[in-house]
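Starting off, we have a lone chain in the form predicted on its own, written out as structure tokens.
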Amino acid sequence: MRTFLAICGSLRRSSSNKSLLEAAALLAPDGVTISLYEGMGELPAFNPDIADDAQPASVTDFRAALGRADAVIISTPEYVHSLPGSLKNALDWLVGTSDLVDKPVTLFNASPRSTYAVAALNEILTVMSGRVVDDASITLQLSGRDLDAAGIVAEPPFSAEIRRGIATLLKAVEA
């Protein structure tokens, strides 16, 4: 059994990026579990003065979830040509750790307009030594469609692209 951790960069309840990740969890093939990380809003502002042994429980839980995952799927909106602060903050908590080193990571994008955020995230993950699997990355046009996870799954072009991305990420994990 393989476990993929899905991380949404948005804190919005009705986020199209969250719906995309929930759809991916519904479309995961046998032998793959996709778990959505729900603690993004619980992470405190990153402070490098906090020692590992004094980290808040939310940080420890995030790092443990990442450690258990065979791969990571990140889907994020773009705010003013950049990542949302919540996602950047979460990634900052991983600086100086080996939590992402050589871990396969792919980017699912709910809007073709989010090119700056995708480029920034690619750069950050590369610097952190994550193994970005570009061939598994997907971009869908979900903006303005108001689709929940079931609605995304019901759209054959969307579900086919999500399945392709997951299958490609799984191949990278097993390589």
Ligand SMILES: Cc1cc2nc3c(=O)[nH]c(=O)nc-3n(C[C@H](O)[C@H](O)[C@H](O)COP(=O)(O)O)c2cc1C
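Bear in mind the structure is a predicted one, so any value in this text is a computation, not a measurement. Rigid core here is just the name for the largest C-alpha set that superposes within 1.5 Å across the two forms. Numbering follows the first chain given and starts at 1. Residues that one form lacks are left out of the comparison. What changes on going to the form predicted in complex with the named molecule:
- Regions that shift between these two forms, defined as runs of three or more consecutive residues whose CA atoms all move by 2 angstroms or more after core superposition, reduce to a single one, 51 to 53.
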Second form
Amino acid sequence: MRTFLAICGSLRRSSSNKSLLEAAALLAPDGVTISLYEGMGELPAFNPDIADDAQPASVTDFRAALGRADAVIISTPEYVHSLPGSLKNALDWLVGTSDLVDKPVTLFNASPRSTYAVAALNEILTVMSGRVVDDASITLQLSGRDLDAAGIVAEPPFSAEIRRGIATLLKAVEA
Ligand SMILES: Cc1cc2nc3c(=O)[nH]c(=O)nc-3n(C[C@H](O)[C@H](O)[C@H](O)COP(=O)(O)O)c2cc1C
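Starting from the form predicted on its own, produce the coordinates for the form predicted in complex with the named molecule.
Every chain and every other molecule in the complex is listed next, the one we just looked at coming first.
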């Protein structure tokens, strides 16, 4: 069994990026479990002093979830031509760890307009030595559609593209 950790960059209750990741979980093939990381809003603001002294439980949980994952899928909105501060903060907690080193990571994108956020994330993940799997990255036009996960799955072009992204990521994991 392979486990993919899905990280959503939006904390919004009806986030399109979250729905995309939930749709991916529904579409995961046999042998793959996609679990959504739900703790991003609980992570404290990154402070290297705290990281050195006593690691907060929320950070330990995040790092454990990453440790269990064979691969990571990130889906995030773009905020002010970059990634949301909460997602950058989560990634900052991994600096100085080897949690992302050589870990296959891909980006799912719910809005074709989010080019700055995608570029920024690719740069960050590369600097952190993640194995960015470009071929598995997908971009769907979901913003403004107000679809939940079941609604995304019900649209064949969307579900086909999500399945393709997952299958490509799985191949990278097993390569
Ligand atoms: C504070 C803020 C800043 C934003 N800045 C951008 C931006 O720079 N470029 C862009 O394409 N969209 C921007 N947006 C729009 C969001 O990226 C878009 O609504 C996205 O689909 C929301 O994702 P979600 O449904 O997962 O929360 C911004 C939205 C907010 C709330």
